[in-house]
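In structure tokens, the next block holds one chain alone, the form predicted alone.
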Amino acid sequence: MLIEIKVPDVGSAEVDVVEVLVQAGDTVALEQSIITLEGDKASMELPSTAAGVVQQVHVKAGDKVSEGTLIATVLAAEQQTTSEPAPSKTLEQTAPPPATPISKQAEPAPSIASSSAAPAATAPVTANETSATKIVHASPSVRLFARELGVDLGKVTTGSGRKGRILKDDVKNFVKKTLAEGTPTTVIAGIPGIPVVDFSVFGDIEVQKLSKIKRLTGQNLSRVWLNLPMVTYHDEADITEMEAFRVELNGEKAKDEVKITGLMFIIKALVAAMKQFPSFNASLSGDGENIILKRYFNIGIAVDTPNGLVVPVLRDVDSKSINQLAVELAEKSAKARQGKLLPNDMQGGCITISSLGGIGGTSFTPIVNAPEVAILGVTRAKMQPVWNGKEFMPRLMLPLDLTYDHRVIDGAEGARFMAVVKQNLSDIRRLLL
């Protein structure tokens, strides 16, 4: 007897077919799950109402179906021909046709399995199966979670739930492992591209070719943005006394001498903090299993040039004076603007400083210059009234923005590091300790 299996009333106009668990020629048992449907709030495994051989499957993964849609036809086994429903019977029918007497109690309509049920006769997935053919068992919330992260569930080989069902923790662990291995593009779904727009239809336009520096910088920043879980911490440092000392030092210099900027003090304050917090002077190994601690202190300084942003590196800043650093930075900044920096001038940095102080702003979110694990952003200082416990006093406050790689540095450590940087800037005598 040929039995048609159709979609019952599932409470929605349309539902998605997310898994087809059988194919033509398969032998199925009574109540064995043959297909998984996904609605707005739950996934449902549809059971077979007959034991026999699947003759034809009429749907595929990705289809949208509704009540009455034909799912499959099954050639029922002989032992069921006396008690099975008529060929035209669908899943939503709950009683036999009135004109057909039945000697035993009519079989109730099969209920739709809960999202925690698993197919009864699903063969284990082999390592050679692709994500397109692999049967994936996961709840709608887990599927949504995976889609938000861009994860192909077909690539998640370990399911810790009941009978191998994939849970949220399995997806999280998969992403962590993928990022640590440095090969996310092979397993994470591609990001949809931005549609191409012909702007000339709206008015006159001019096309300028992007400089090579900007193109390479954009590629690197995009790679970092997709691979690093970054956190930015914002704070302010009181630099009233530091600025007064800087102005005094520059007043003692001859006209042809290089002037000292606040950036020199920030470099020194940053290095002093890095010595207390070695994880900021580190990089994550390629396999994500180890932290490489550096015993040298090289600071990258982001420099704006006509062709784009470049980052020359000041080496061994812990052993150089404020004046030496000022001269070296002036030389490298000039080379950067002239396009004369060599590759070696921009390699070996431990941490980067990106300063917008000469332009303005109150805060921003700098992107880590990987393989470094942190970057310090600086914007323009301004006078503010600060309460000292008795009265408000005018103080020069410098906004600081610290972005760090959360795989290496946690939130509490980031806050403590910034507190030390602030302390060093507020009282530069501490840099002598």
Ligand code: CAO
Given for the second form:
Amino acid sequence: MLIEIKVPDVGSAEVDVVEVLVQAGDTVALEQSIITLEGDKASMELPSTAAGVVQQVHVKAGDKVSEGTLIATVLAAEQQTTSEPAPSKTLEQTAPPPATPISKQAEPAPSIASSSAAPAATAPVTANETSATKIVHASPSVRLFARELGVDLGKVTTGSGRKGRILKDDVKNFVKKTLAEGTPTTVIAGIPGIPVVDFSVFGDIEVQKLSKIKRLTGQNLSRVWLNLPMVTYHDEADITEMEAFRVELNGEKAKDEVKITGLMFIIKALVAAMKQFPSFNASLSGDGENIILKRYFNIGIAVDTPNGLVVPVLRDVDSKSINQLAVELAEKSAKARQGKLLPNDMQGGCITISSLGGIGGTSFTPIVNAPEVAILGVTRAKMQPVWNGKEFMPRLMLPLDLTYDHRVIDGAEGARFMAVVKQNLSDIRRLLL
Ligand code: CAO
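The form predicted alone done, now the form predicted together with this ligand:
Up next: the whole complex, starting with the chain shown before.
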């Protein structure tokens, strides 16, 4: 009897096949794991619902599957299946129970990560991508442990468990051996990787899975870090009058109205400067030969969420009022924190602002959200004594950090651009010009 084994309801629209544990010709036992799936919230091994000989495997590692996707066909004796009663010809196994979840996150699953964090063809290849051809037998917790350490289970030659199953100790011994040999397990574009350390030899440890957003953002940040020659320029803007006006405006607002933060003025000051310096509203073409200038003004705002950093985009900010921007950012950052942003909410940005001003800081070096060419970092405004030529005056000074892609923007251009942003913030009447 030919049994079709399909993906059951796994609680997500789509999950990744991270490992295929059998191949055509293998004999499988009832309940034996045949593939490992990984979604936003959990990883799981899918058990075979029949004992017999695998005729064909229809998926491979890296495939995305959903409920009903055909995984494998198994030639089995009628009494060796979990389904009853067995039909005479082909039996569809659409709902085998998902096996042991190996990792669960308490946090709500984000609907999607930042568009900027989408994996690209140049994403670093790490050694924990298990060889597609070799079949390894290990429990979900051991697989998770190996993945967290960046260990390719396909390279672990000793499986001291039953029927050669790889145990946690086998992974630890592999890491120790690799370290002793001085071989780093991760190599990115020829750059020596960070050696893997078995921290458990020094004390208790706990391995926590990174959220999908963090993993994707991490890939993107590493890619940008390796590809862009970045320079960060620091300066301060005098926002004493701007702040007085902002406080006045908020004083006029009803209790339930969205308050205006300094960020709205920063957005406006930035856009006015981008109009004067078109190279800041640009991207480098893929071949590095041309600059693509944009005639629209969309600003990405880095938003801190429990799952990691996301960058919703405020569109056409040049044609929106300060009040409209405040309402839109409040809506988008709430959506971001609930993990409800859609891909469209995060696409089409021209330049990004990363504001830590609500938290603190005096300066930092934000990483450009490529293919954008610049990012403006903001930290906490502070009252400072400023010399006006005759006396020290108390002025509210806002620290700004501009990181730019040096292939597109020269140092002097960066400094001039920042001077205009500062001027716009110090005298917001200029935003009318
Ligand atoms: N100086 C002094 N006070 C500031 C300030 C600054 N530069 N920026 C904000 N504040 C104040 C606000 O006025 C507000 O004060 P009240 O509570 O008295 O109203 C308070 O800090 C909180 O502001 P906020 O952070 O809620 O609002 P915002 O508009 O400034 O920022 C948002 C919105 C979504 C950008 C922010 O909440 C956020 O997520 N920031 C983190 C971004 C991040 O993680 N960046 C790092 C990325 S790594 O490159």
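Model, not experiment: these values are computed from the prediction. Between two forms, the rigid core is the largest collection of C-alphas that superpose within 1.5 Å. Positions refer to the first chain, counted from 1.
Gly308 is not among the residues whose C-alpha shifts by 2 Å or more between the two forms once the rigid core is aligned; its shift stays under 2 Å.
Annotation for Asp152: C-alpha shift of 2 angstroms or more between the two forms, rigid core superposed. For Val408, a C-alpha deviation below 2 angstroms is recorded between the two forms after rigid-core alignment.
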